[in-house]
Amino acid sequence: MSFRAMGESATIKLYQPERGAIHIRTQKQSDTLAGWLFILPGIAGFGVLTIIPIILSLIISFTDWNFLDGLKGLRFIGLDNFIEMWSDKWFVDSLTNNLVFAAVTVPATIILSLLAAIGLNKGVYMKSPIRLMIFMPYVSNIVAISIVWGTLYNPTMGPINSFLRSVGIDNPPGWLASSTWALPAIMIMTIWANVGYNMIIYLAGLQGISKDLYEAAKIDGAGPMRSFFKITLPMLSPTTFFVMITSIIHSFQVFIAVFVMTKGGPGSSTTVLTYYSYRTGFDFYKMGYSSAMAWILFLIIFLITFLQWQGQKRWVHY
């Protein structure tokens, strides 16, 4: 296509794309539109069911609101909820229990799952059934597991204390009935339930390590322990980082086991932030205070994850 401008003698030629190029561009736009239409329901569901509730909970955290009164009972009180919780004994106890729970269960789960993965990565008799048995608790219903463990922990008729008495321990722990042993009892059950999942992750990591590295180390005279600390652990560092992040987040979200086994008791010995936030909102009808605690929990998890993300540059080898 060309035209001659007024008063000019030169002919300006305009670029005209080839018909094939136009077709490709039209096809690409059509594919893009189809892609957006496919993911639109997911985006809409995520926005309505996740993003909007998050924003509303942030707004509610600055209010004193009993939801039974409807929106007319909404009263803005600024930062009072966030200030009040630090003088609330139940909140402080819940936060302490959460930190203790994470400090014990996360390292214990990682160590046990790593040892199980190393043991089952080699030629072990009945390897597959053993893997299945270890993984099974993770995919089982947590409510059912909590009920079963509650029976096992029965202080008078439970199998655990019966066994302890049979081996000569006259005064075994009261487990869920004891303010000293209730939280450790839930920790033991949580570790047992989560080892299988982390073991599968570690097995995938172990099978991704090249055998040439071990052969080279063997030629250089390295023994099994040296190979483990110089090859296996460094090569598994990305896996360990992933397992650590997910385990910490999971430990701060523990709720069902506490709800089913102890309901936060005895006293506040097993009350954690999620359970106390739930009770504050739906038993005491203080939705503003409950939302403020939920946001504090979110900020704690975010801060720990951020620090881990910054620290992983020093010990994770990709």
Second form
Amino acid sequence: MSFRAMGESATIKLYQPERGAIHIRTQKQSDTLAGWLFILPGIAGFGVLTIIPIILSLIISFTDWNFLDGLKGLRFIGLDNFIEMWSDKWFVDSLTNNLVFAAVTVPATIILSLLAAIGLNKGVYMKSPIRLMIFMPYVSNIVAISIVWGTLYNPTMGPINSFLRSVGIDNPPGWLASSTWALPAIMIMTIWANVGYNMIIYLAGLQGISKDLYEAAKIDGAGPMRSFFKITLPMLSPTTFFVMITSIIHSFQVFIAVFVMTKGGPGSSTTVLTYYSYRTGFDFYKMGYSSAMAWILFLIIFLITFLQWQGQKRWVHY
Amino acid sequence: MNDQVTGVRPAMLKLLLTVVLGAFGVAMVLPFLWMLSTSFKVPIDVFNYPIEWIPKNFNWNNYSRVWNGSQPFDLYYFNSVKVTIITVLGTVIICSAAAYGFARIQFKGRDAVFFIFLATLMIPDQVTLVPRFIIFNYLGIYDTHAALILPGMFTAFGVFLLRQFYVGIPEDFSEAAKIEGAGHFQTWIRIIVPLSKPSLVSLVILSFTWNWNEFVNPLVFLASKELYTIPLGLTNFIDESGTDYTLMMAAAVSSILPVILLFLACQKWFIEGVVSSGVKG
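So the form predicted on its own is up there; where is the form predicted together with the partner chain?
After this comes the whole thing, all chains and molecules, with the earlier chain placed first.
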């Protein structure tokens, strides 16, 4: 037990002679050195690949800069990028698509993954294979997945529309070829791809709920519905909070599906901020405008996360 | 009598739930099954309806056409394997060391640095994409595999995952090592790392999957085709092969197969990794 206090100089100093105190101080110093050495490789990479880029990005966002002109083409224009974007149809459409995308995919993913987790947790036969099947899309690469879904969505011959026609829907959606249906098509695929991951997190959350609570509720005469709303949901609220925040962040970062399946089209119907920012930077070489849009993306994510954090007191029970 | 009733009803419920969730599970894998069956079809049969889950005209040819076609698939594979393995090794060493520092050593500035680590997790990759492109250009690693390996190795996520686990290892173990005269380095290598095998394996598997599937970094930081990894090579392949869906599906299967096999072999670790990264992290 007394060894534990070795690092805490204050308590020991009282009982130790002078030499002991010095020994402890050097121990502390060597701990500081060792600590920094251990985190150094991580910090170095983090600094060069995250911190410096963040600062540079902020600076670049206040400039008008065509990368091809080199550094001499860098021109500071203050807030112009941030003002200009609001009258840019492509930016406004991207932002709108992002918001619609989040508003649909986040709740749908949460509800589906919660239901699947509760079902699996209640006890089913072949639990493990079912869990694997639902989780499988998460590990597969989105490029391949987007190619498969792109073919499934084929408006004239695709299996999805063949199925819809066979059940009596004469004019099935045009999916990726239609400006109305392209975004929903990508949303459906995204929900499909993310349910498994969130289901696993919910399963872990469910396993943390004590069985005693349900026993007590049963004795008090609560039915399954009542236990679900009075025990399961409140006890899962920290998990739901986590799933919600990460899902929102991820939904604002959707990129690969758009890049592979639609290139943002038809028209601007599936353009999202990540895609438009990428195009602006790496196809049109407008690095300043591209960075400014990336910062707007960050501010939106930050704002939503912040509001959630503030709001959690009302519904999250720890 | 009463017991019998309560015994039968849960069994019925369990069966019903199995059917419902089983159907959901099957629906989830249908796209994969369709991909697999189409990869063995002849082009004219691709869109036959009702769907031919087992192709009538079985065609093995697509795979040899993918692998011996215009795109060097074997080279993409080699690149992916190389980049992924080096990145995973680096990730494990760097993250484990940093996690040890954050979890097991008390030192000045630690909590402040850790907080900055945490805060940057919210910043989307897109924010740093343009500056990283410029920095890589400046460092001379644009259009090299180092441009994929470095960003893959320094992952704040991995540090969190391991830190959470290291914090939970009882202090007594380190104290015992200290009495034996071991320094922090020894304690890390001989005590903490062996004790944290489960979380290390989780990190290896998750990191392998993410790096195998990584798309944006290769897209932005690679120009030479001979450096492409699988996901980028796949888009290149699709652009060239046009509308031969059987070929596209054979390529898609080829790109997914290694991770699916890894996943099936190590599902326990996978799930553990997701859980510890999510709930506790």
